[in-house]
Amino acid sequence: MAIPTVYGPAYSTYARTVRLALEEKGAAYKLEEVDLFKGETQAPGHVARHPFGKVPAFSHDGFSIYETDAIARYIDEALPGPKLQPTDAKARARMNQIIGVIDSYAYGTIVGKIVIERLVAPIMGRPADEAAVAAAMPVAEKSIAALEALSSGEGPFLVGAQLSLADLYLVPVFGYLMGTPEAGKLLKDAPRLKRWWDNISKRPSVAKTQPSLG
């Protein structure tokens, strides 16, 4: 049986969701990387693994999808080693609550806003745009703390006892916004999300799948 593939930059905290969910599975998997700032996901081979152009993208012993929510899905179903969706209704509920809290919302303000002005934008040889993080923050701060709110404090995941896909969702976001002078500011009410990210950024992991902008 083939190993599955990624098709993704390392850097991609949507790629890196879909390798977290491999590596606690414990699966051999390869990651093929597709740059987005190179425009190579617009080129015909990977259109035609994800017609929107986006990444990642994920193929697996003949089988091949996109979306970071069905694919994780996929790795916990199809693959063996430890789940990674609560048996609990409630807890799968919030579980999904998270995640949907995360895509819609915390996501394009704090990556797609933040993260890009204050870690991207020194790359790509442009100042911040002081503007645009302004403009970001009233989300970002209610997105922090609806995550807060959402997280159930009783034990060391954000849905509890039991590792889930909520972790590995919010962990990329997490690990860029740590690197911004935001973070300090948006994560001061908010306790629980900053115990949860000083145990889960310990694991093994986190930090195997560490990208790097730079």
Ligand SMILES: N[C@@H](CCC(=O)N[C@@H](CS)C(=O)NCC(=O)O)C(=O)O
Given for the second form:
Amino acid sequence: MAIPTVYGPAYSTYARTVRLALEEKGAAYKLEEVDLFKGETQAPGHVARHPFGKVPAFSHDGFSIYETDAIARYIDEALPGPKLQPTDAKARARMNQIIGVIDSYAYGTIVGKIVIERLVAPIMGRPADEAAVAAAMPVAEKSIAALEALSSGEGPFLVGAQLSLADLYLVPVFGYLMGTPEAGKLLKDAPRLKRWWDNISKRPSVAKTQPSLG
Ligand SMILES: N[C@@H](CCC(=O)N[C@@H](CS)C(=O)NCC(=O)O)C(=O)O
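Compare with the form predicted on its own: the form predicted in complex with this ligand:
The next block holds the full complex; its first chain is the one shown before.
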């Protein structure tokens, strides 16, 4: 069977979720770099893979797909290795809810604004847009409070006793958030998430997919 290909830059949070899923399944894969800062996501070759010009896109065995959620579930269901989705209906719904909160509220504020202004703006040689950071904080705070409330707090993972796609969605967001000065304020009332990060950040898959922005 062919080795899957992930299209996207190593620094992309969503591409990292896909790579984490592959690492946790123990699957070999190729990463074909598509650099969004160089405009490569808008090149015709990439738009043919992803009509919205985003990353990641994915192909395996002649099958092409985009949208992280669909890719991650495909990886879990098509490839051998440990299951990344709980079978219990309530636990699965909780995992889906956490992914929905990250997609709809956390990503756009924490990554799309705070991380971009604190970590990417300096690389691009411009000052952080403090107004954009301040405007993002209320929804970022609400997102962290929601994720803290939704995490089970019973073990090392967000949902139940097993690693799930919910963990693999939040790792890339935290990986960047922890490098910003806003992390202290955002996590001050989130002991479960801090404990979760202390544990999960030691996994080999997290080390192997560590991005570099510079
Ligand atoms: N709904 C998409 C979102 C993917 C996404 O927003 N990826 C970011 C990088 S992490 C991206 O391509 N940003 C470039 C842009 O929005 O132009 C998914 O789940 O895959």
